[in-house]
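Listed next as structure tokens is one chain, alone, in the form predicted alone.
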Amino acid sequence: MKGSIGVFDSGYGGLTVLKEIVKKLPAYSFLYLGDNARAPYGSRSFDTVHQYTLQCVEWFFNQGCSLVILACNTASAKALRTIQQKDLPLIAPSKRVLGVIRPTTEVIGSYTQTNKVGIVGTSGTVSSGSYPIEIAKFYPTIKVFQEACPMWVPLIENNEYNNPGGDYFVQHHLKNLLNQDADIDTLLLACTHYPLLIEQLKKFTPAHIKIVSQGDIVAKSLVDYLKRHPTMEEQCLKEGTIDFYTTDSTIDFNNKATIFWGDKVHSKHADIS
């Protein structure tokens, strides 16, 4: 039986992810759900966001989908190798889930010039040392420099980022982080909210430096993993559709989805133990 392929994040900023999957593959379906009432996983421990993560993959898995994207950076970090390695082969060996770090960690070494890769993230994706251990199974040359960003979320999703007080805190950080060395070439966006701060990132930041979003990365890796992978190909539904879930309130999901969506968006509610 052919199912969606899932889509998951704690909260909205795996929406700019799906969005940049649907242009490439868009005779796909697939099913979007946000966490939104256990959010944010940021500053949540490890054991808790594999708690969470694992809850939400079976959701999916029990609603037909045989693949599912961790949209999400801090699930990514602190939940997905515990999920492939030790839930899977209990729960679902034939179906699988797949991160945003991975796909991102392959491809970085392509940007930068002087191997130093800034990186802002949550405090949980941060904390986790994800990215600067992934870079280094790639590129063990690259130096990794990282700044956690504890209020570019919630400025993101409360649409209070486009302001002075938006503007203080990207400024903010990215004066922590190019403090660090003044080489740094490439600035990793390791949150998938970030996209919706391109505008004051590039403000903010010195022209050389090439600023790195995830949703065009993770969505050609997905195409190459179906490319690769024609048996789980074959389970994937292909009817074009994209139906949104949260944990949450609809209304409040469909309003704030919009900002990162770029169009009205209609979920329902997905009741999550």
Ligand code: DGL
Given for the second form:
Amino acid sequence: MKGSIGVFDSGYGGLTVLKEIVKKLPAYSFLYLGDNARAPYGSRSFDTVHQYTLQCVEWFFNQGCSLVILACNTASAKALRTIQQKDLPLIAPSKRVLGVIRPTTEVIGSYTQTNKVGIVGTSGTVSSGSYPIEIAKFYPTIKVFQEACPMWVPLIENNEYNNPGGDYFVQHHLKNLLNQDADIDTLLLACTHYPLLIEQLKKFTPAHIKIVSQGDIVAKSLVDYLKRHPTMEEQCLKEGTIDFYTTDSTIDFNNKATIFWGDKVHSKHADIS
Ligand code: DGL
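What I would like now is the form predicted in complex with the ligand, since the data block earlier showed the form predicted alone; can you produce it?
Now the full complex is given, and it begins with the chain already shown.
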């Protein structure tokens, strides 16, 4: 039986990725789940992020999805490997779960001239060391500098980013990052929420630094994955539909999701327990 492609985030951030995926694959059907009831994930332990993410992945499987994208760096950093290596072989050996870190690290070398890349992400993503480890596999000469920005997701989730308070925290973390090395020429937004801050980031980042968002990168990588995995591609429903689910209030989700999605969203409640 065919199923939608699942796209997961702890909250709203994955919508910035889904938007780019739908532009490239409009014929496919998608199921989005935001675990808003338990977001943010950024400051939670490995075990907790793994447990929450696995429950959500199982929910997608129960909805008939064969392919799930973790459009969340924190979940990709802290849960993906265990899910792929330990959980999937036991619970659903023919299904696949992909993340956002690998596709991003594969191409990051094409953005930098100085071989110095700055990364902003949640505390969880930064402390996992996933980006420096993965980038070293593809580009051993690139030096990676990281800065955890624990306030950015709560500011975005509460729609409190586009004001002087938001400006303060954006500048504060950018300064911490850029002070680590004057030759950083690429700023990777390693959190799917951060594209919402793009105007502020542009305002406070020196013009020669390229700001890289993941949506388009992950979308291109999915197109390529489906070409390379025809058996999986055949299991993907192509009715051009998008269904939105949240583990929290649908009213709140519909109101806030519009900021990320750019259009009205009608969500349904998902009971994850
Ligand atoms: N959007 C998620 C990410 O890409 C993080 C949000 C959170 O802290 O829950 O890391």
